[in-house]
Structures are given as C-alpha cells and as structure tokens.
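Take a look at this one chain, the form predicted alone, written out in structure tokens.
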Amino acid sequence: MTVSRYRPVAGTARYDRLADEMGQRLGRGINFGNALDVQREGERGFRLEEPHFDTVKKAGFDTIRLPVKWSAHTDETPPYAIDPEFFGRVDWAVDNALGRDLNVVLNVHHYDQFCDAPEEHMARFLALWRQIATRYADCSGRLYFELLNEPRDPMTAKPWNDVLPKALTAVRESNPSRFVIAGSAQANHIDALPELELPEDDRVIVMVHYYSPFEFTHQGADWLAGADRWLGTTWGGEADQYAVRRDLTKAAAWAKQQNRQLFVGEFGAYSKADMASRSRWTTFVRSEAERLDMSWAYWEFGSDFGAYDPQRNTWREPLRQALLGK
C-alpha cells in the first residue's frame, strides 16, 4: 500500500497542482439520488437510463456524482460479496459516464446499519470497499471514492474518525493515488467540520452537504415527520442570504486552514416549495461555492428535488439556469 504521509502547504506549486486536479476536474456536478441507492431501483419513481448521461452532458455539467446502495446488494455473511449482477450495473453507470468524458463520484450511501452499529458493521463494510476497489482500479482519475454518505448519530465524529482510516487503508490497497472524498459527521454539516480529523493523505478531499435553511428545502418532505407544517416557507431575502454566505464562508475558512478542497456533495430544494425560492436559493447557493473556490453537485437529477423532469424529458428551466448560469 502506498499512501502519501505528506499534506502539500497552500501556495506551494503542488498543493496548486493538486488543488487544479481536484477542485476544477469535479467544477459542476448533479446527482443522480434514487436511483441506484434505494431498495430496489425505480421504487422512488426514476430509474437511470442511458439519455439521463447526454442529457447531463449536453447541458454543461463536469460530474456525476452516483449514490449507491451497496448493503441492499451484499451478502450478510463473510466474505460479503456484492451481487455480481448488481454490480454489473452499477458498471454500466459508471462507464456511461467515464465515457462521456464525466467525473464520476462513487459512494457507499444510505448504509445505516453500520452509522447504527459502526464495530458490528465494520469488517462488512471494509470488505465493501476491498471489492468495489479492486474491481474499479484500473479506471481512469475521473473516478472519485467517497466513503461514505453522511455518517450520523449514533457514529458520531470520534467513531467516524476510528472508521476514516481504516476505509482509506482498504481502498489504498488497490488504488494508491486515486482521489477519495470523505466528509464530516452529523450527515456531513459544515458545523461538524471542526471536528474532523482526517488521515495525512494528499488525495483526500472534503465533503459537506448544504441544506440550510432546512424548514426550507425541506418543506412537505414526506419522509419527514412534521414537515407540511413549513410549507409555504420561502427564500430570497437579504437576512436568508446573509446566514447562506455566513455557513460557506465558515466551511472555507476551515478548509484553507486545514489546506483541504471542498466539495458540495448535496445541496437542493424540495419540490413541494414554490419554484421561484427554490431558483433563488439554488442560485446563490452555487454561486456562493463557486465564489469560495469549491466544487458542487445538485441534489438531484430527476427525482424529488430533480432539476430535470424524466416524464416530459426536459430540464427545469429555473433550475437549469440558477445551476449553469444559462
């Protein structure tokens, strides 16, 4: 295994490089959630399909970012196999993308049991990574590893911190200079950054998700017990503007301290709220990030916050425009 042990200083020539490769190549991304990160694909009413890769394409983006549901696909018992039949999709997304010169951010997502039961699940989830990097090391760089999709209570952050290496170790086995993303506790809150501590590797990038206001972006969520009652919450004022700029400045000042690149992993607005806040918002939003140098990818695609609608085949024009700017 080969893992680099030096952290590159900002302003030097190779935390440049370094930075250039990694914050630029992501640039713009979308998600394409409730697809293949659900029980079974298609159950949340959008299933991938070839067109989903040109269409994203076509339309200016830099990255995909690919949520996967792993632990609905592997056996319970050692050695934990993912499904051969399971994983040959996941292959097909991955080389639609890759050959449509894409970034691609693969994940292990919606693993709760082990965020329930991190030292019962640990060994299983190891062995995920040892299969899903192995049989994607010979990919090209476009291809990105995150680790793992928000680790929340009861992994805390020093039980994520405990995990964090060990993950990194299985996928270095296989893959010593891919870059890996790996975010913060509390589902990835910006707030839970200082609490991170991530190993001495130079290919390791943050990631955060951004979903503040929440009484916001998650209005009528039907997943989310209580959540009708902030329907018609809207956005755009300069005090919701403020708090936006104030939490992204916060999140890049930890990173130049800690000589890290960021990356929006998930930001989006529910549809239930009124289309032009959720223009708004996700206008500055994106335009926030880019002005602190991070990447970002959307949440999400053609789902429930999907800027694209896969019935009539066409974008959401309001969303479309706030996320590309044209």
Second form
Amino acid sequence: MTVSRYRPVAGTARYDRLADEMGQRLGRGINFGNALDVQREGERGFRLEEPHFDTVKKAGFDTIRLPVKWSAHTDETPPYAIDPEFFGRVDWAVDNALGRDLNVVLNVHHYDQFCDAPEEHMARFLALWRQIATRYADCSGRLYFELLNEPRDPMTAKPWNDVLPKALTAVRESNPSRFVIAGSAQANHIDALPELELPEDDRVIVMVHYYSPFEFTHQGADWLAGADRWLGTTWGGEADQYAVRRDLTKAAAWAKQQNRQLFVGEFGAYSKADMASRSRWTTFVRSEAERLDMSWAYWEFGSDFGAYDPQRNTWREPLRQALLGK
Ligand code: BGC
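Could you drop in the structure for the form predicted in complex with ligand BGC? We only have the form predicted alone so far.
Complete assembly follows, chain above in first position.
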C-alpha cells in the first residue's frame, strides 16, 4: 500500500494530534440551503441572518453545511477572481459558525457549467479552490472543504475520478491536513460509491445524498417537471423501512471496506409531502444513519424543505424532533 504524504508518523506529536482529530465527527448537521447557493441571495425567499446560527447551536446541532454557488460570483476569465464582497459574505457565515464551535462544511455548490463541460471549466474550478483554500487555511479544524456538490451527467464517475486528485492537490497546497469531503458521482448517489476512486489521502471523508424514494421526497417539487403526479405519496410501511435500511447498509458496508468515514450530506423531504410521513422518514433515515455510524446534515434549515420556519421563528417541531429527539 502506498503511504500518503499526509500520513503522519506514529510516535510524533503530530500523529497524536491528528489521531485525536480523527475521532472528531461531523455528527448531526443541517444545511443552510437556498441561501448562498443561489444566483442572487434571497431569491428563494430565505436570507441567512446571525440569529440563525444561535438557533442551530441552541437546538443541539454539531455542524452547518454551507452550500455556496461561487460560480455566480467569479470572473469568467483568468485569474478567475472571486468577487471580494461575496467572499466577505462567506467569511461572515464561516466566522459565525466557527465562533459558536459549530463545524462548517463549505462546498462548491451548483457549478452546473462545470458538470456540463468539465474540461472547459477545469481551470476555473481549480482556481476557485485555490482561492477558497488559501483564504481559510488558518481556520480551525472544524472547517471542512467539500469539493463539489452532486457531480452529475456528463460528469459521470470517470471524469469525476479524474477531477478529484486535481482538486485535492489544489486544496492541499495550502491546507495539508484539513479534512476534505468528496462525494460519489450520480449526484452523490449510494449506487455510485463502488465507482468512486479516492486519492491516497487518509483525511478524505466520503459523502452521499439520500432522497429515496424520490417520488416521496420530491413530490410536488416545483423545479421538477412531472413531480405533481407524486403528490399524496406517503411513507412509513415495513417495505418502505426495509428499502431505506438496505440502501444505507450497503453504503456503510462500502465505507467499512474502504476504511472511510461516511457523511450523509443531504437528506430531506419536500414541504408538499404530508408532515406525518416526512417526520417518520426523517426519523428513520437519521436513526439508521446513526446506527451505522454515519454523520449527517438535513436538507435544509429555512427554505422549502425547512425544518425551521424563519417567518415565525420557530422549529417545525415534528422535524426538529425527528432530527434531534425530544
Ligand atoms: C439542491 C437544491 C435541491 C435539493 C433537493 C440540493 O442539492 O441544491 O436546490 O432543493 O438538492 O433536491
């Protein structure tokens, strides 16, 4: 087996420190989705504010996943500079989370042109990561970098496996030991795990997203043509539970065999599903993930899957309980 150049040497202080951190878990998280991951902040009816960080911390979450659509705020030509004002807004969010001892998963979200034309956008994508990684290099180990949300067709497993070592190298230039998260292809699908080829680096955590059964979790989704025909789909029978358990067990077996931590970076059911089913599904997925030793982040906090109602400033109690218990 090749030894990673980031692998610390046993018996040294660095080894002990890293061994401690390896025990550090993302734990229970929530996505601040539809906030900084849209074209223009606010366009999905949600705007991130400072009290939201307190709300999440007080509820007992460990982690905030912060999806960011950098590509909407970055020059199209070299050196592909990120807009300083937008960078400042991301700084604000990262600082607010780290300042409350929350872990932050900072990613590149909705870079659709990159998935559509990987070769054409490669230099811009890597330039993004060089800028992001350098900017946050001194942040605490609670900050995690997630390389790309949901690689999808035509960015299939093969091109994605080619991107991974390049992106990781761009990060490692300034962040030799930070935890990095890499998802599977097919929009981080569990079925794409066997095709994922990870660079030799023991500080890479693997991410999957879980939205099965899709016709339940995405019923009535207004961005999906035909999703209205799924309205009224409920969830909770024995066969439903069996299917979720089977999927997550498969993922856990892969992770064990690969000796990787697994993070369910998104799971959730859209607001048009009935609340009783949403609550049952969320409870079941969350507790199965925990039983199988996976960290997780619910999709999402205050928008159309929202566990929290930002207009009324209250948690949607059945969802909060599904995630965190009584
Ligand atoms: C996307 C969201 C979408 C969610 C559920 C996320 O990765 O960014 O726009 O609502 O998945 O489909």
